[in-house]
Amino acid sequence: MAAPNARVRRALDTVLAEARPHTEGAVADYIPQLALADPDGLGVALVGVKGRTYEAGDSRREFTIQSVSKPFVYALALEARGVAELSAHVGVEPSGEAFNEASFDGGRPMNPMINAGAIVVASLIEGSTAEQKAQTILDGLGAFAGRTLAVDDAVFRSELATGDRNRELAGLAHGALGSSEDVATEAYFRQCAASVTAFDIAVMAATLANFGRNPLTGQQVVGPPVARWVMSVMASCGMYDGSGEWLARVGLPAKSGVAGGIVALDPGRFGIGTFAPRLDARGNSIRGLVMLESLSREYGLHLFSHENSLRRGPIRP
């Protein structure tokens, strides 16, 4: 019988090969700089809560984090301000609508995984200017990833020049903001332009799965109650208007981004990061969806599966 490490590596190679023939979809083009991405990039990484790491394909190719950042920035805000204060500004209910829709409940964005909610969360991060808030965010994302991260300035400038819809959402969320609309949106644009790899976001997911402790550095980035809260919101809201189907099919808390990244995690076990820039109509990576659904199905990773409940599946990172 193959060693556990070999089985995990073989599993990643297998799902990479399964995803490669899927050439449908297109890279995001509403942010001009993202339209320049190589559509054939394809990578996956898995990081266990005990620090074991596994990679396949373009797992170290850099791309911008985009909306994959949302649960992690939400965690940073929760750690700093607490659930009660955050809940006064943004809800935790699924919107059932696209990521850039004006989904509000009593003046609050429906949840922090849609753009309106994420802009509000960015406004509540420590700092009086957009640059100060963005640096706090970048430092926090780096703690989740276990390394210093940088903003891709070209992507930031591209988002700044074309982000009128997000400015409109900030205006609609004005009563929930913790700063001016301009400060909130600029901080959010910088947040989304942070440069990462599939390996980085797998480490970030593993840190949440490890209840806030980075398994590679040992740093307690956020407390276990915050990690649990964030993972719960990811499970119900992380895949936008496809969140219900995702939870039924794949059964893992997850979050996608329009540069092609997806994070998913199994609490107490591991985090996964995928990278593949071609997107479906909902803005989710098509090849990433294929890889994660295949891993869940073939290796019993679904949170509500019999195999996962017994922890007897072949993936034991």
Contents of the next structure:
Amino acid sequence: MAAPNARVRRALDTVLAEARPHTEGAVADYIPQLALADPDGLGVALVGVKGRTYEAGDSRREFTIQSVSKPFVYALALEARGVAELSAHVGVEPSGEAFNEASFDGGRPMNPMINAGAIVVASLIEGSTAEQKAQTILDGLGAFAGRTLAVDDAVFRSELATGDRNRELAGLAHGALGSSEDVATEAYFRQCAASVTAFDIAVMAATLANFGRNPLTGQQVVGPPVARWVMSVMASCGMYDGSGEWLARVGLPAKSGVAGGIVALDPGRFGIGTFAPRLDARGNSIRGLVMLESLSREYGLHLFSHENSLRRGPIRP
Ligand code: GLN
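Output the form predicted in complex with ligand GLN next; the form predicted on its own has already been displayed.
Next comes the full complex, and the chain you just saw is listed first.
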């Protein structure tokens, strides 16, 4: 039998080959700078909670994190303020609607994985100006990734110039915001423009999967209760209006972004990052979905699968 690391590497090569023929879908163009992305970029990385790393394809190609940032910034806000305080500002119910819908429960956005909720979360991050909040966010995302991250200024400016829908959502959310609408949206736009690779987001996911401790640097970025909470919200809300089908089909907490990134993770085992810019109608990367579905199916990764229950074993008295 091959050593486990050779098997994982082969698995990543295999799913990359499976995903490559999928040239349907289109790169996001509602943020003009994103329309310039190379649609054929394709990469995958897997990082185990003990620090083993595996990658294939364009796993070190930079793209903007976009909504993949949402669970991690939510985790930072929870760590700083606690679940009770956050819950007064943003819910944890799936919206069943698109990521940029005005999905509210009273004055609170339905959850932190949609834009309205993520803008509220950004407003609750420490700092009185957008720059200060964005720096706190960038430092925190960097702790999850295990390296210093930078904002892609061209993408940030492009979204700042065209982000009226998000400003509108901030206006609707104003009762739940912890800052002015302008500060909240600008901090959020900078957050979304953080430049990462598939490898980076795999490390970030592995940090959550490792209950908040970065498996490469050893830094405890957030505590285990926060990690548990965030992974749960990713499971129920991470794939927007595709979340229910995603959980049934793939069975892993996940989060997608419109620049083509997706993270998925198995608590206590590993994080995966995929990168492929062509999106489906919901704004999820098509090749990313193909790769993650295939890995889940072939290797019994689904949290509710028989294979997974055998790995965990029966309850012991
Ligand atoms: N910055 C993007 C926006 O707010 C993020 C959306 C996404 O990745 N789904 O529209």
